[in-house]
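The chain that follows stands alone, in the form predicted on its own, written as structure tokens.
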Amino acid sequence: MILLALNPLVTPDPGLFIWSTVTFLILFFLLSKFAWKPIVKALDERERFIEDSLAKAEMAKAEMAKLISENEDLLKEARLKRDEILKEAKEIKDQIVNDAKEQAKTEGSKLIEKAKIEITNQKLAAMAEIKNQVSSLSIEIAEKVLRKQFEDQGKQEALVNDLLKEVKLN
């Protein structure tokens, strides 16, 4: 304790502690009067700002939220829509394709049976020219048997006779 009572930073001295005092009012003053409302303005300022800020930024996430969202949406529509038009896209092209099937099926017997009936006028005309052929052949192979026949005179007065007998008789 010795020690404490003669160190003079511990021991009180009042001069020193009525000047420290007066120099601190006289500052508080001097603060208060010019730099206090300035400093707490900017603070005021300050605070509204970042209050501000963070409204703004709340406001933009929930922006942000709303346009996902709708995103979201637009994305399922295109997608049932996509899916909408590939399932009409795959129904019209079994449609043609059945209907070219059909087609060809109908055009196929048509030909077909155009075919048989170009086969059957073939065979007909082919029937008739064989038939033209034949009879022309009988003729001339008739012919040549008659004229050998007919050569002789006696011969054909002979066969004149007979179709003159067969004639009467009938």
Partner chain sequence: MDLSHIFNTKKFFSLAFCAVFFSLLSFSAFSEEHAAADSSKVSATEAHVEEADEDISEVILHHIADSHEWHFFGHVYIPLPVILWTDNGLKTFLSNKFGHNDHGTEILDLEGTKLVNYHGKYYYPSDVKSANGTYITYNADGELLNKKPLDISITKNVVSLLISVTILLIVFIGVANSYKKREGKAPKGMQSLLEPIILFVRDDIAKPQLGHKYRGFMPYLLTIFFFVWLNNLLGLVPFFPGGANVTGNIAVTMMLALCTFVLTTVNGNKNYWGHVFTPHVPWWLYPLMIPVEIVGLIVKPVALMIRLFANITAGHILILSLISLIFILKSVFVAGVAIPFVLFISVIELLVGFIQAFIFTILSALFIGMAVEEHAEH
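Under this definition, the rigid core comprises the largest set of C-alpha atoms superposing within 1.5 Å between the forms. These numbers were taken from a predicted model, which means no experiment stands behind them. Numbering follows the first chain given and starts at 1. First, how it differs from the form predicted together with its partner chain.
- In this overlay on the rigid core, residue 69 has a C-alpha that sits less than 2 Å away from its partner position between these two forms.
- With the core superposed, residue 122 shows a C-alpha displacement of at least 2 Å between these two forms.
- Once both forms are fitted on their rigid core, the CA atom of residue 109 lies 2 Å or more apart between these two forms.
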Contents of the next structure:
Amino acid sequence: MILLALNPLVTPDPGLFIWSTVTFLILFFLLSKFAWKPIVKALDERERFIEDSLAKAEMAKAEMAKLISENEDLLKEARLKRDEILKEAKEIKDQIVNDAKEQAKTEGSKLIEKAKIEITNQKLAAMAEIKNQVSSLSIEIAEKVLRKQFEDQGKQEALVNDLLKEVKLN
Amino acid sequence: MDLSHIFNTKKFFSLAFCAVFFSLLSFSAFSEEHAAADSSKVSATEAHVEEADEDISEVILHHIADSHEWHFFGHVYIPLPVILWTDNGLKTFLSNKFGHNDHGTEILDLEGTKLVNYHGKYYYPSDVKSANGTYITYNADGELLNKKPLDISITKNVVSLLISVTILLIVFIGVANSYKKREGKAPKGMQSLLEPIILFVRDDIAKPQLGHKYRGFMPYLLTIFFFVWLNNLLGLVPFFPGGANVTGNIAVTMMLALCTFVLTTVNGNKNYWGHVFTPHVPWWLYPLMIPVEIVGLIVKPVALMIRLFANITAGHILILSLISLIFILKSVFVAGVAIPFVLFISVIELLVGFIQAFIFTILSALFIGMAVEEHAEH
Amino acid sequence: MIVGSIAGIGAGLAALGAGIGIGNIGGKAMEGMARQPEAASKIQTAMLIAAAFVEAVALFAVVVAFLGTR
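Please could you give me the other form, the form predicted together with its partner chain, since above is the form predicted on its own?
Complete assembly follows, chain above in first position.
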């Protein structure tokens, strides 16, 4: 302190010390009461708000991701189902077509069979008719031939003799 | 902490511009003042050259010291009230009541109380006039023997303090009100200018040093930071609202350091005092260790006090010395070298003003943090 | 006058020491920051504190020089 008293520059001036202490303490109390308290409080509140908001955003994001994945699952399922349905439909279609084809085939063959039978029948009938006609024609022709041959008596007797001869042989 | 934003913002350049502007102004004010002093010395002989040098160092000291009037330029000044607690009670008068004789050659008669003004300070006069015509006596070691009344005047530094306190109150209470008014909204205007700095004090000074206990000390740290910073900056402004060198005055820094000391002492917990009085050494070392620890307690605030005082004073002396070069070398061309240097130093001082405020605050926080820390036994 | 000069020499010597000290601090801090740019802000704070402590020593010397010069 003796050393400090040597130079006015490094000698604390008591008057200024008192005044500065008083003003600084007043400043300190006024500022802490009316400025720092609300400012620090507001800053803290804002920070808490931001933190909360961030946490909420994070949560919303997670929710979104969950929803999206759920949606995807649903979509996948739906797609699978669609594929299945399509496949089934195709199968049914094929079956129907096959059935129809089969039926058509059998029907056709049946028809053909029927037609064939009809044709044979018709043919047989026609043959029988032709046979009848031919037999009646041949009988007529034979009658006419016989009449012509047996117009002379001698010939008739010769024939009867011949026939009688044949019988005797038997 | 990231200081880089200080360098690359527009704000920094506007500050730098202000520094340039102010230092030019300070130069003009300074030169005007000395033009008169110099012209009287133009005819001086060689023998007076040394005296002139002495004079300049005195002028520099006068500029950074406190004073009873606020000097603007030439003969323009504001007289400030002098309040003295003398042997005969409280005496108040304006500093220009008795003219400007501060050489101690004239006795001022204050309703019976005799005083003498010597280098801007009031003393009781000696009974006899000394050889050089003053009423001031020195002893053989060069110590001043005259007694002083208690001087509690509103000096230049006190006025500057009041101005800075008013600015701080208006600005921060305004900001606090806008926080209340714009609750939950983004900051705006002054609020958005100061919010990053408040957050800087909180996140880079208080939280790392004080841990979870920072909340209680935030008001003190914020007050001290802005008080020191604003006064550092005002000290760099060479004309009216500034130019008073408040933080470069040891009484003010002593008061600030004392506040920190009181806070550490009051808040010191069991660990802290245990560390001082029962250090972890063999018992027979106690007589050595306890005084060392106690000296350590006192040296910390003293270092705090001297650091701020010496930094700011050194900056002021540097700027004034560079300007004085023009008058020492008696050539106006020196200004071509000196003024760019002054600009450079002024810009550096702007940075130093911030850094010293930061250092003062962070060291206060550190000391308080040491006092309230609850650490495990080693 | 002579007392002042000796005090000035002492202050100069102290400034020398402090200069070396602050130079070391600054250099090592740069090194550290270059090595770990993500810790730059922490290093900067610690650097400023350490520099302030070193500087205080030099400033003590300056004050002593003030005491010497009257």
